[in-house]
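Just the one chain here, the form predicted alone, laid out as structure tokens.
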Amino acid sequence: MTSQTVQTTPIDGQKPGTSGLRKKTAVFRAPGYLENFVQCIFDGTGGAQGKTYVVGGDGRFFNREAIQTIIRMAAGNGAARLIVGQNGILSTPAASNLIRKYKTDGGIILSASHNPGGEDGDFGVKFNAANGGPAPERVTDAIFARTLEIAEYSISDQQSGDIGTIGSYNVGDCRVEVIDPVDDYETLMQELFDFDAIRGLFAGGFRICFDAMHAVTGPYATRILETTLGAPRGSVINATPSPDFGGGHPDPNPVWASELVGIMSGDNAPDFGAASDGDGDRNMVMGKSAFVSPSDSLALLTAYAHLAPAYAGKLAGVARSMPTSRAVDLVAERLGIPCFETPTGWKFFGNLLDAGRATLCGEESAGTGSNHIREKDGLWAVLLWLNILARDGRDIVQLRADHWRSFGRNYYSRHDYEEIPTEAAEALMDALRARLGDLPGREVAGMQVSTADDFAYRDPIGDSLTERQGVRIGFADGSRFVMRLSGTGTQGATLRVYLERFVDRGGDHTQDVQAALGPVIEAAQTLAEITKHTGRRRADVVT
């Protein structure tokens, strides 16, 4: 095989977040621009050479020819085998699985999660570690490094073969071996879950509509839930990866669910409602007529995984990021078992995940895991709900009736005002912040602020400090807000509000959640003066 080495220079603007290097789709499509960053992927992890790696994708326009583009580069770089999913499609948990199962070096994943697709849609390429999970900032900082000051790349001259059939095929002296994207996944969930109890529900006339969302899950869906476990056939809906994610907007919650918040909301509703995203790494649950929080979902997963196989003994310890929601903290607490904070991203559960001192991990954001992999996993949130639900006997909307009665409620919310000029949002932050230290004892909106801070977080396992996290205002009653910029969008900045009420047990439990939070929600208009800054009175997305 020969290579070519081609001359290229740095381009700004390739700095990796938490979740990888996320541009409009255009933008990866300009020459060079792929190859300089997955160029600097390789060479801010060492090189490439004698390695073996992972790559798929969400199957979002431009995934396939992207992946085409990085065979011949891992080729080009001395690669000595790829494990690639076929037509290039591969969920993100079942990506990580794969690492892990194998042993590889890593994986590139091809996904802007939950971003609208399409040729004018967004992009997103990130690199995973030899864990499985999102690579640590030491090493997203070697790559961003290595994007000031690359000069050339290199690539093999020979094309990739197909990756739409089965199989194994060379590019020089790297093995390429295209495999079934499920299987792995699958045997995975079967060692983790009690299938029979779960075929046992659906034989018993239980209901389920899974909306994969034209996205990357619907094989994955299909599969296990219609095929293996017996779910009516249809109970998977918008099965098929669209690269334009059917023109939706690939993001389980109720505003763009909005298809299966109908369906749950009908006459005949099933008895329980799933979705999940872009690249299957977030999810979404629903009861008759109820949607469940992703803050309290990760709470009763908790109280009851115990009823899943793999979680029948003592959990270690349970985690969640700092914005989500305290109700998972009560949950720890009666358990006995220590609840970490952290902030916002997967990657910053992984060293708790690899040391065991963590086995459930949750986000606000709609994502959940366990220690099985080290990202958060849509479909195996729906399985691990469904063993529950199977062995319990009670339905999702009494199960969480219950608990908030003995446990109290979490009211919760988060407003997000999107594409804000940069300038502007950072402007915002930077006055609260300087704020803070005056903000204890003010009465605001009938409460009074507690506490006032940017949290920091010292990470138990390694002790580095991540700084500048995220402003919170606590309240003597308990209530709080948190305001954040996002680092997932492609286009200026989305400012995110998390606002949270406590009831205690006894108390009122079925308030509209918005006008529960209603104080909060005055509180942190005015303690950060949003319109003053935004221009925007309301909120774009309320979730």
The other form holds:
Amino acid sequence: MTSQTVQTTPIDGQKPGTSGLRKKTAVFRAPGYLENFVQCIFDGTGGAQGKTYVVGGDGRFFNREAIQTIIRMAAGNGAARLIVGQNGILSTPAASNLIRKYKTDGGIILSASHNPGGEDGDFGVKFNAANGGPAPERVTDAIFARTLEIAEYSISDQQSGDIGTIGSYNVGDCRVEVIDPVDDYETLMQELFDFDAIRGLFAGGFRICFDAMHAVTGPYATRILETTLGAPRGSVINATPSPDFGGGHPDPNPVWASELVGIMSGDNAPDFGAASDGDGDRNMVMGKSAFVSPSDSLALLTAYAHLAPAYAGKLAGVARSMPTSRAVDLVAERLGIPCFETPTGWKFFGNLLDAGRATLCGEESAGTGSNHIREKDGLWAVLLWLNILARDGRDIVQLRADHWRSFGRNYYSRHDYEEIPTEAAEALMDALRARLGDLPGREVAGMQVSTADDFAYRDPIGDSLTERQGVRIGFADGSRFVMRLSGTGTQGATLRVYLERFVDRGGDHTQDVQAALGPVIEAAQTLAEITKHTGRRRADVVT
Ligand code: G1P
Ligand code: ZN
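What about the form predicted together with 1-O-phosphono-alpha-D-glucopyranose (G1P), after the form predicted alone?
Entire complex below, previous chain first.
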């Protein structure tokens, strides 16, 4: 086989963030940009010689071209075998499953998740390790270190071959297998859930609307929900992946999934609504006119997971990211299982899942998952919900109301201030951090500050310490807010303000969420001086 070694020089800013390297598509398309980073993935993980990788992405603009480059580079670096989704399509959870099932050395996933796509949108590249999960920090650090010293990359002279047709072929000595992206994932879902019960639910007239948001879950949801489980044709909307997600923002929250929200609020609304994001790892669920917050969804799924065959009597523990509401902690306590609190980002769940300490995991940012793979999984959450609803018999809104009655309600919301100048955002965080020692005991918005710290996480398995993961301010009445800067943005900084207020059993669980959080919102604004630092009076996105 012939391959060439191309001279190159380091490119600034190739530091992986919360979830891989994300940049504007135009940045990734600049000569050598993708090549440099892919070579550093190989170099930072001991080289590609003789290895097997899974390669696929969410179908966004530049997906196919990038995959063709990666195939030639893997071949040029001596990889033995590649498993590639047909047409370059693999949802992030499906890729994680393939890495585990076929025991590969890892995978390269092309996605910028819920960020808009297209020529002027975002693109991303993420390396997942042999356990199927996002590379841990020591690996992303090694990859980043290579980006600072790279001098050359290798690429095959041969073309990358036809990834549109299922089958296999060689690029030099590297075997490229093009597979159906849905098959293995569907098999896994069948092993986990009571498909007969869900079939019975649909046969009884239960209706679902699943909004694939023109993104990768379209083919997965259509096959599994409509073809296999018998949901009526048309239950999955926006089901064809498009390179720019139909011009939309493939983020499943009430703001961006407004079409679904409209359908679920209309007369004749279906019984259950759901949406997934660009690469299929996030989920949003709804009942009639009712948005179920991801934090509540995690708590409810934990409480009822025993109704699904895979989890009956098998919940070892549960984990949530620190900013996620503490609703699930209450469930874990009642079940007598541990609840772990980790920094933001799915990679922090990996060790807990591998060690069998946690079975279910979740984040407030619409991510829920389990030990079945090492990524969050949007369609999995929807299927677990359907399994629970089929076996329990109650409607999702009723189930949630009963849950609050039994556990109390954690009112919860996240306020995002987007595209703030980076210096202003950092100044705000620095100023808040500098005051942490003085805050306890202070009165603000009629509440008393009881705790103030910057979250640090000592991994109970790997023992690594991750610091500065978000400022937490707790109040005497159990309310709290958390502030951190996003690690996935591509322009300026995004300030995330996470707000939570607990109303115990017997309290009023029917308030408007923003109204219930009023004092906490005011306290966050006052203590962090958001307007002074950013010039903004209100958040850009409230979810
Ligand atoms: C965001 C979410 C986080 C999630 C990540 C990847 O990261 O907040 O929970 O794991 O996207 O989907 P952030 O932009 O906050 O760093
Ligand atoms: Zn995603």
